[in-house]
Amino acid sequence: MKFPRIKFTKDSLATLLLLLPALVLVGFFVYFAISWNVVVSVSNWKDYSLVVDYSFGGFRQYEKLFADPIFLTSLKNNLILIAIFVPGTLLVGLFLALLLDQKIRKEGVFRTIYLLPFTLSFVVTAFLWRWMFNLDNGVLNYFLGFFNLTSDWIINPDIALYCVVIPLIWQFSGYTMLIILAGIKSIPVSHIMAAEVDGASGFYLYRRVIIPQLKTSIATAFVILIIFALKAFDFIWILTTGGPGTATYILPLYMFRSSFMDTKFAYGSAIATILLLLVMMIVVPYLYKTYRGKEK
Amino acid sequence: MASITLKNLTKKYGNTFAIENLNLEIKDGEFFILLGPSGCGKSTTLLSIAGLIKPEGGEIWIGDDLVASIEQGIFKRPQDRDGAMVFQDYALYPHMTVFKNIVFPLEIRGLDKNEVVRIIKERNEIARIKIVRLIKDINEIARIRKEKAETESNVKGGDETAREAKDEEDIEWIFKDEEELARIINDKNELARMAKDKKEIARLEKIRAETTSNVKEADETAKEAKDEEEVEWLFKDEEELARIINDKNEIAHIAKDRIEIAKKVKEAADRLGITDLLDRKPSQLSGGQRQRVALARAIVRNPKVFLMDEPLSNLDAKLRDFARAELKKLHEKVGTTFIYVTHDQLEAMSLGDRIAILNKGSLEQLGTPEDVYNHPANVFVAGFIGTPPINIMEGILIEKDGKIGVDCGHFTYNLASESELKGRIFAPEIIFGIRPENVKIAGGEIKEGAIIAEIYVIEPIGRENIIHLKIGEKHLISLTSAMQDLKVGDNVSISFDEKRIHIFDKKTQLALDPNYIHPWVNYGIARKDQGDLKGAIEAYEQAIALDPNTAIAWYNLGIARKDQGDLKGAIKAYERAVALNPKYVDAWVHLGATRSNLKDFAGAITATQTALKLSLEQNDARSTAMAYYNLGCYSAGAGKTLEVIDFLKKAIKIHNEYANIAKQDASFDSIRSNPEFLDLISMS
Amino acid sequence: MKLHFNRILLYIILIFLAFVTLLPLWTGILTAFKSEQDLILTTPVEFPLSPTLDPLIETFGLMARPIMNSLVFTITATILSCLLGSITGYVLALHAFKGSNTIFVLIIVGIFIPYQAVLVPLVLIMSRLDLYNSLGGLILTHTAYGIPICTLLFRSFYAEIPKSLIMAAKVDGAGIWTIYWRIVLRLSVLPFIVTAVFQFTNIWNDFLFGLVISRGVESMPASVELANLQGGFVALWNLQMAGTVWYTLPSLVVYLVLGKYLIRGFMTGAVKG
């Protein structure tokens, strides 16, 4: 086999030189450690024990994962938030973006409070939240009070995983308002001018000029929100730690616990690359439709 | 200063070409436009010669520098080919003033260290010679000091004598005086002296700080400019300052180089008009203003070419007009080759001494102003070129009673100089162009025979008129002067003035234009030269069956039929060559070397005699010896051995290496032992 | 008439929405002016009827380290990753070369990968190299885990410098890395502000790293520490709210101060990622 002669000229090489650093960082932390998960993933390596094996194992820890009933419970969940935390965060945003588009006075204040949220370490809506889910003295229940309807939120495992969507709606809408506000913002004046010519007004005017027009945006924050619903953990792990049982568990979360805190870390590697591949499903599209066909 | 050439450029991007095989030779000093609409390849072209874009194919020559060859993979960077670009959007640095802008290419070429440590060494070994030479001579030493403390009283003196040392060679002087000590202070035995006393360094030191500030106040770039930045620049800061003091030999040296590149920013700046506005950042600036800078940026570091991508396109039309004058103008004070790219064939044609015009990547033409436009080469230069555009009608030639003329249809018009497109029958179908300002409308009555249009539309544009014409349903275009009485409706009398008719070939959309050396004839010689040799023939058939008139075409049909093996053929070609130009000299050479092939050795003679007159006429001694050499040869074959040595004695006179030749040709085998011959070779 | 009353509609929704959006922050910050008395005496949505300190004071004492160290490896790794992203994004942008396209695509596959799917290797690699439980294994991590989202934000933002003008500077007869740093770097001012806003919230707001690298005080990342307070004050909502006050104190003047930069780069790494 003859390899073709690589000629290196003065800027080649400066080139290489600068990106080296980059290269080498993310080569190694992100596919190195992918490729070494996925070793570990299929090792020898005894659960609780400390000491690294990465004598070859076979798949068993793939199979283990499809009879546990609660790594299928963390899938159902993942998919179930996802049904609900992305439509709904997106249904949230795109009517905050339509509400902030009426050139509103003041926009710029109203945006950073919808947006304050979203800039939130998790632990703090997760801290917030376990406050005003609180069953004695929560602000929802002392707001439901007046209407004699209190619940006990997540502390009930049936609808525990629903109540754990709300605030993440909280944190999200202002988010994806920004995207589709910004779509909304690239929309040539023209086009909405022609269109008010052309006599669309109000409703109309979005429902035909604007909202056709915002794909782009829509399907951008799609997602990032489901890739967001599938990496979920800080959030959870904090306000119920998948509890009440496994009510709210999901991949990610019963990774951590196998690994760190079960100590089988060939079993949460396996959950790991689950849902890596579950992920790429839909970065790897994403990104092929983004920048395919702009290589020079 | 510098000629360009480019062989054979091909740059491709995906499977189209933006140029294929592109030829031109820019000469020195040429104001060069590459012209045509967009996407023709023209700003690939600049961009290549710039060493932006890598092309796949061909070679680029910048004087005797071999800048890019991609078939022996040479590619010299940007930086390496000391071309200088002004581009469209100007590309001013924004976060620099106009004066770092001016100065960053002298600034970063500054930095290449090879140049700044083979400076440096230079300038230590004449400072080691010149202090050697001081030491011997403690006297000139005296004389320095003295020179010195006269430095000091004139520093005394203060701000004042700085000032008024407007001139320039003071600053310098000073300078030099202070290279001259810095040399005596670095030599240790001199060193040595001076530290016995320590307050005379001392002193001498404060005079050179204060030599320092004062030549910071008396530089006259820096006192215009007014600019604190720019002072600073000159001397950067205390702490490099302070550094540099360890080495006197080098802050001398770089604090020249300085005050010389601030000398040249000053110089480019002046020229250009913009010395008040050196301060300012580009966004300050106006669009004329920017693209002066740019300018500047480019004119400042005496490039062997400028590039110039459509420099002008970002102005308004009134700026433009002034900017191209402008132009015309640096292009006249500097002189160098400049390569200017544009779509605008009004700004082609006022500022180009030769434009090339491009179509999708290849050349459709290439000459002078006036060329291109009295001369179009093809249908789609004669339209591209001239506003309005040119008048274009398909016909048919025709002849009756003798006479030739062009059948557009709705009219028939005679052409007075049948002679020149007589025998051009065989391809009737033409295309019929003439510019507007061609196009005559007559006064008064409407004579019989004449070409009668209706007015259409006047568009007045102030001095002149266009009058958009109908003639049945072809329209045509008028320019005439506005003082004309035209009414919309009328029935006119139309002329065309004869001289400037042009007409085409329909199929190959080729001028039939005499003064026009046919396209048919480079595409011969391409194909010959890519060994096609019976398409090299069938081009020049076609050159010839289109214009039987052109020399060239007979003379490379002579060449390509001969390497095909046609001898008669040939010598028919060379001979109706030197008919049709006489003075055609390389045509004589040929004709008499076929000749000689076919043993005509007479006719061999009598046609390199031609040739040799032609050859002394011209004063070309190459030529000359070439025709004294080929004498002798067919001299020996016509058996005139006398003649013989005498053609050689002349031969060798010129150029002696044809002894060497001689010694081997076989054309002088029947004469190889005669002794004057043998004298003759042995002279070498 | 009904124009105007659909403004006055409007703007009620707004501002309802903007209520609902502050309450469970409202809600938190007077509670961590509560007493244990006023918890149960007055409502969640209540001011404290005695203001107090006592809360704040109290989780300060656990929550002061914790914040120097997010501070410090925070500040740290947002310059490291922007400067190399920087450096990445303008070769990526600017002086693109075949595969470069590839190349960036699998630079800022690293934005979306779960951290799971390397957090096993990630703690092996930091006891490895004798950075677990440490501050340089943090900023090591975050910097590393970073550059794909710099590398994406700076490489769009240098998308918009003019090509001509690189091109000037090569004609003019500089490299690249002489573009690099006497040109490019010159017009990143709000590029470096946007990345590292961006940047610094995302360190600051992280968990999953410094749960799994951390593990005393030398490195506690102050967002741990929070979740640690959890089990330490069950039931303690002042001194629970008091430490989310402290922690989210730096990121929420980050970004009332500085907020525009933070949604510049929001969008910036949306529309484009």
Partner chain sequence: MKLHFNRILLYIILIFLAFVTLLPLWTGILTAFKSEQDLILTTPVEFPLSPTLDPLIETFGLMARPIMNSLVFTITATILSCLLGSITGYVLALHAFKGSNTIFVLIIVGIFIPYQAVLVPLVLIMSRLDLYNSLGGLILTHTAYGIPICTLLFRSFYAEIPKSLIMAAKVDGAGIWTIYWRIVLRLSVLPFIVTAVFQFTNIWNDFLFGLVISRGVESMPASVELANLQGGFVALWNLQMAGTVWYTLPSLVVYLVLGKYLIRGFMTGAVKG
Given for the second form:
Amino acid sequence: MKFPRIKFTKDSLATLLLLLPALVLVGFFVYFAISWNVVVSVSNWKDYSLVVDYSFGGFRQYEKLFADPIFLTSLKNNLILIAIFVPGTLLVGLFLALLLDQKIRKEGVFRTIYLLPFTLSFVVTAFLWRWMFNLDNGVLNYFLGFFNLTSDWIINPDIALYCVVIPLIWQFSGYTMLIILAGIKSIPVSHIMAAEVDGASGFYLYRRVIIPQLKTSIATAFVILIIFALKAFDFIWILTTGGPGTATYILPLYMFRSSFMDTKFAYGSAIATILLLLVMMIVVPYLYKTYRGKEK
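The form predicted alone is what I need now, so please give it after the form predicted together with its partner chain.
Excluded here are partners and other molecules; the one chain stands alone.
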């Protein structure tokens, strides 16, 4: 059996040399790190021990996960976060994009204002909203106090998770708006003109012509928002530290506590593997559908 000869040209060698450092870095810091994490999750590395033991220990860490009420609470909170944060951000972003598409004056100024929250660090945003949610000195309770409607916000376990969603929607709506607005601008003018000739205008034009052509933009924003909702650690850590109790625990936060505060490295790796699987369940179908559509 003869194997085809691979011929390297000067251009292909130059391209390979340029890509090689990036491939090595991605291979080590992404794929090797993921593989190492999976190995640790099934190893004999004992809890609360700094003695490394990579020998195969079975899947007992995963069995412990699904009997752990804190893990189940974290998983439930992640799903609630996705269920509220993602649709809420998409709706606000879509509304802002449609608003800016009305050829209003100073469109660039408004676009910058809407996008500004996303340019802030998540740590800065978390500290800002932590101050706003403060029970005694927070700006929200200050204004609500005039109507006797003050709340304990993030220290109330019944509403703390929903209070986390509010600033996240505020921060990501501008980014979502930008993705959808780019989709609107990419729609051929001939499609809109043809619809207007047929009598479509106003709300009917957007509902029947423009919004149906935004599927790709909305799907892109949808995937990005879900991935962030699954791994939103720094924001929640600064805002609530997972409290009160475990009311705002999510999988990344529980993974961090288990691995680096409780030194349960195999257990934390198992949580990280479950989180990876959840992300892959979203990303892989999206990539498959995207590339399959391009091939067709």
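The term rigid core refers to the most C-alpha atoms you can superpose between the two forms while keeping them within 1.5 Å. Positions refer to the first chain, counted from 1. Since this is a predicted model, take the numbers as computed values, not measurements.
Asks: Is Leu18 one of the residues whose Cα moves 2 Å or more between these two forms, with the core superposed?
Replies: True for Leu18: a C-alpha shift of 2 Å or more.
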